[in-house]
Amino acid sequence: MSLPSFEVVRPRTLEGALEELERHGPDAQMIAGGTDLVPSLKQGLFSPRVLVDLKGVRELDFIRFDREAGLELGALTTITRLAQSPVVAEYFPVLQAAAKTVASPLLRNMGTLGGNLCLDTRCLYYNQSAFWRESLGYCLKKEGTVCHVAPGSSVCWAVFSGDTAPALMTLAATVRLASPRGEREIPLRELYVNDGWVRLTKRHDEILTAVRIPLSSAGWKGTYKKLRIRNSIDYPLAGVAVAMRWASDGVCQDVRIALTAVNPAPRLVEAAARLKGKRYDPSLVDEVAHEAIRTAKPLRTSASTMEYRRHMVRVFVRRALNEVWANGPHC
């Protein structure tokens, strides 16, 4: 599989990047690390006439921690820098745990936070060569009319498989989007659409420029559990992020659980609210872990079975809560 023909433009400022997107319209596509996009180009999943290379926009590469405003991360921050940041490790451990699981060291060196948050959704019927997809009649996400995962569905069930998004959702993160019309900031959870084809609420001419985590989420204990075939490189088949804070007497003050790779969008588990105001109780942990299955909707989008991925969501929620909560004060 070879790359299609395209032009590459390399703006040096955010303003220049926005101008290029506006100039070329639907023919343009953004690229930063390229760790996900380049293989997709080779598979014929995208055919842009222009690639807008954002790597030279250095104003989007930063990690800033303010004891009043919280943590701000530039979209071009590499996953490696995120995983190795002392600030992230000390104040936002769930994010560090998730970043450390992304792909391999070489890919983490190239991949960016913005790219990981805006990953294309993945599916067994979509992430194939053009020849393979043509033989199947294509699919709802690309050139076809049927979702082969759920033939009667009007939406695409390709899954979102980013690792940093669920971790950031447990930290109540927001994202900043810039366009020729100005900037807007939205909760990260509102960036995603639970449809594998639509994917994002981000418009085509918008650039995700930064992520902000409020100071109120600093110091929460957390962890991230990831199911994959090869532990050294693969996308998650299921991912669970947990972040929690508790009082000195061991009572849970607040907790958030988020899932990835089991829905077209990363999702928060509403049943986590049952843990608030409670002390550590293994039976309560099991109850919430079981309820997490109601949020997870893993269908036949990967080489693994639906039943196994659903089962591992429950296992990982239980393991993550036990790891975080059982090690708290007076537990």
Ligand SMILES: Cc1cc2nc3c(=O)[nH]c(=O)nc-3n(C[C@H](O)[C@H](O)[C@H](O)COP(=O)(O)OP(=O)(O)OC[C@H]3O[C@@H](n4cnc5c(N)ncnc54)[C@H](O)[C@@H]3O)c2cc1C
Contents of the next structure:
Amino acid sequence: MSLPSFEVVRPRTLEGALEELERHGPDAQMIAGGTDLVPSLKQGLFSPRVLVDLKGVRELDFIRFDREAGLELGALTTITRLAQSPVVAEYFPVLQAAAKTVASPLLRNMGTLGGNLCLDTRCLYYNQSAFWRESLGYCLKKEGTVCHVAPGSSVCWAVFSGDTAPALMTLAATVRLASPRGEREIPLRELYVNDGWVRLTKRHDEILTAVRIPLSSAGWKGTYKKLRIRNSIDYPLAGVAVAMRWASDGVCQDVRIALTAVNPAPRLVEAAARLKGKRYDPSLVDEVAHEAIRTAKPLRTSASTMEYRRHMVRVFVRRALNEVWANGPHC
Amino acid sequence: MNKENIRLRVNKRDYQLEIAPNRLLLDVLRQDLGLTGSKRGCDDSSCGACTVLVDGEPQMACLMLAVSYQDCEITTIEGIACEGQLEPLQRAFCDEGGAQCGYCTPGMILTARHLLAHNPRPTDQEINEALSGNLCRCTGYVQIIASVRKAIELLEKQESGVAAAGQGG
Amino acid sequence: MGETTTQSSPIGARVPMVDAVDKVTGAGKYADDLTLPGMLVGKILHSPHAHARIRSMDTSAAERLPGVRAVVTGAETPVKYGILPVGHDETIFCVDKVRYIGDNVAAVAAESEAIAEHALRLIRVDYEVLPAYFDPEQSMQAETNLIHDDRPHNIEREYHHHFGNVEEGFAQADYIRQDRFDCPEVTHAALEPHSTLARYDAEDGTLTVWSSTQVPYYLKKTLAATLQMPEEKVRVIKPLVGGGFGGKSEVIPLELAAAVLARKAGAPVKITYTREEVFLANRGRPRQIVELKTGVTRQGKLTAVEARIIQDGGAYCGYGVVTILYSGQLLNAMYDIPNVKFDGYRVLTNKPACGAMRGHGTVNTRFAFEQQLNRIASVLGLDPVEIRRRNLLHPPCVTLNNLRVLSYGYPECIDRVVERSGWKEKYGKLPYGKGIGFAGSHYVSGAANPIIRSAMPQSTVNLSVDRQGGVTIFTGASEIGQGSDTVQVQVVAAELGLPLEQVRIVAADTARTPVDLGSYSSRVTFMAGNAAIAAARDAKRRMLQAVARAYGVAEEDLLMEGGRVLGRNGCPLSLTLAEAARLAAGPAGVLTARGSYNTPEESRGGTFKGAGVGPSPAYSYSAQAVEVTVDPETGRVTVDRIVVAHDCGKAINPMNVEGQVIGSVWMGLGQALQEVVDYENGRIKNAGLLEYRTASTLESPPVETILVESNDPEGPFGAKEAGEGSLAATIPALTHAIYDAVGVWIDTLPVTPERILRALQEKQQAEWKSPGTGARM
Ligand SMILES: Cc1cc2nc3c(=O)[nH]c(=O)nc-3n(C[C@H](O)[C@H](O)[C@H](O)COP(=O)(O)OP(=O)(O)OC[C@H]3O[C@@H](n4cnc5c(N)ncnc54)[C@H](O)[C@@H]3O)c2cc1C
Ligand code: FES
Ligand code: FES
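Show the form predicted together with this ligand, please, because up to now only the form predicted on its own has appeared in this conversation.
Every component of the complex follows; first up is the chain already shown.
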């Protein structure tokens, strides 16, 4: 499988990268670790004329913890660095838990946080070779008109399958986007669009430069549960991130629950709010876990059945809440 | 497509090459440099047979655009035997049945090498974790884990040998 | 090789494989590692339709593309082939019809991969799409649009065997059980994708092919037939092979395509499959539906077994006729079953052809049988181990269907597993969610009858002893990672009393090595091993004779030991092997010897239709206990421990035997829990290693192996099969453990968490309806 022809430009600075993006316009595509993009290039899912290789932009590779600004993670931070960071482990356990489950050790050595957040959406009818997709007549997401998991649908149901995004959403993270027009910072949740084809609100020439987690999220208990068939080298079939802050008496002060791999975008579970101000109560946990299913709309986009993935969302929400809450205040 | 003149440093040797920018490092190693020890087992970057060390860290050459890795020290399986002597991991994979068909072996050895460099006395769980990005279809991994264990033993012996020699001298 | 000195025998020594160093240094060459000057890249055009008539094809634009050096299509290559003489239904490229998504339509040789891929896109094919068949039970009803015109109802082959009298047997039974098992398709997924390099020399009309094959000999014959060349002009060389498991045990389309392209282009051509193409070439284990009926007495003695088996073979025969026969024939040779009936159907569908995969034909039947036996034991309140002990064979014996069993380590396998696993303390006694299961399996040590019937020995080995006493083995046997080369070196070294270092091996090059039929049906250690021993004995005899003649002593007064020829019975002679070899070489200047192996007549089975498949000179046996944890809320299974005992006759190299046994168990585990070739309308949805999901280290449990040595009277040093027989038992032992853990039986593979949850739900509903039924029933 040969790659399409393209040029590779290798800027050394953010400014240089932005210039390249401006120069090449829609013909350009960014590449960081390449762990998502390169297999897709082989399958003919993209055909950029220019690849802007961000790996040389070292200024985007950092982890900074500041007592005022909170935690700042450069987009080029590898998932391995993220998973091994003592600061992340100590203050943002949900993020560490999620990072540790990404792909495999080798892929974590290459894959970056920016790439993980900007991951293309996935579907069994899309992540296939050109031969395969042609033989089926293509799909809504690429070159075709029909969504094979939901025929008749006008939106694409390919799922967002990144692991760190839901964790970061539970921490109220924001992302910084730089473009030739300047910089903006938006809540991470607003980066995503719940349509597998549109996927991101980020514009084509915007570089995700950094992720910021507010100090107010530091120290939240948290965990990440991931459904997969193989315990390594497997995208999530469903993922649940939970982060919670409780008072010394065990009353939940704040909590966020986010789901991944069950929608075209990672999503926060609104029902989590019901836990606020409450003491640990298994039936309340059950109720929220049950409600969480409403936020999950998995279709036949990956292995495993929709029913099972929804069932597991429920089980995971309950288990995650129990893990961070039930045992906490009492021990 | 224009070709680029690039410099690659592989196994402590510098190469000047003229290649198209869409060439993967795996193909350049195998086709242009004749270093066929790095294998291709898949097209979806899942198997780890193509593992090489990039500045000492295991990464997958089937994902790497060669033009983007000019500033790195790349080590392939061909670069680790020292003066024709098998290194302990290689010896151990021979002696403990760690290589059946051998197709996953270069990747396994390089990944294990990185592990032992950073964690000389890993638990079985740590070995399993570290090797979980390299697929093997022959061994069920049992003898691979045993090989890594054996390598640790050999390394320890080597070290205590060196220490003893140091004391003696 | 510390342990091997000239004193200790290399038999039973844990020595590294002879090619281990090449593998750990990366120096060893696999097919895709090879290059030749001027080499072109070959690419194959595959059918996008599952079933269609080719109306016309236009390759002119592809031919005109700069850099394209040859384009070939079916019209130029119409000769039919197939691994079985009764199954010649393939052509290199489709001539009139395509029969599955992925079928081979044309091929291109070009100066680069990108050009070749581009050229494929320029080939225009006009198809008339036909109705297609994907489900075997539906396909069997077909009247029109048959996949092959000469196969009515799309049935490739059916067999109806009846031994004893099952009606009578069932009449004697106190309990009869009937179940339906459904085992979907799985595939080899060897880590090395198939690759072939071909060179045609127009000057002398010779073809040389380097290929990732388990069967160089059959490949050579098929190349000659399909390219219409004299066989002696074809040479096949097998470099290192990165795993086979049966996926390289018949001729694979790329091997022929590369050769045709090389001849047409006048330049060497290499084709290496993409991983997706490996899935499309397939030859995996077919989906198999087993309807099984077993009768037993109250004491658990089997009275009759009746099996109706349907295999979904895909679009071509491949090994299919053999696969379906194995699935029935090897119901036997494990237990003493007085009455057996078998109705087997090998059905064609519009999917990639299935073939031989590790445990060929036996695995899914064995799963069904062992699972049913465990279900019966639980209904009758018998210990699952005990019910097996009550149905053992009493060898030496010949089964109802004429399988001769001489060595039978199964009882010992059972005992040892029971002991090591703590079976008695655990079965039925672990807390809810934890369980242990038990099962057995067996396999042939090589098919007693060759694929192409002839008087030619199944394996021949040449041996030369040079003037310095160095020995070289020339063997056709194919090392594919299983240790074939090593075992031959070991037996020859043992026979001649030499250190291993003194024995070299040249293997699997049809121009240099004599015929061995190939690496399939676990035949190599037994057959090539015996041939190698025979060759070594021939060399020894020649040397002893020469020494006896030269020194005027009696041959009986000489022996070979520790690399020397020594006198005994008072004869003081002592010569080095080199001296003996020089004497034996005599005026010819070199000592050559040869040996061969053919299966004994008595091992070749009966005469009924289909009797040829199943017979083997010896059978291996395996017993296993699998321990699991099942999370009843998620359905997730964790395998905690596996204890396996394998009767390999004699472990010539225990390390390699253990490696083979563990690998088999592990592959069985994959089939049981997570592997499946997932089709939708004939299209594979998971044709890659990411989505096919062979296990990583993290799901791979410790496997404890016990080697049982029953010393087969005909095996080389007593050895038998080691590389396949343990696979089958893992699946029913695992499902049994799940039953022990949470009380549900799963009869459909793979045992996904969903299936377990569904079964748990159904069980709960049933219990609500009829309170009082015990949890463990
Ligand atoms: C076999 C396999 C298994 C995997 N399993 C998982 C898994 O379990 N969980 C998981 O989360 N991921 C998984 N991945 C995907 C991937 O490895 C990670 O998500 C990784 O973090 C992606 O980062 P990258 O730098 O490699 O992305 P790239 O491939 O370089 O980029 C991905 C996308 O993001 C864009 N992009 C990258 N950086 C930026 C930036 N700074 N600003 C704007 N756009 C940017 C690129 O243009 C591209 O479209 C898997 C990949 C493979 C091959
Ligand atoms: S070749 Fe399989 S991961 Fe690189
Ligand atoms: S030894 Fe064959 S794939 Fe690992």
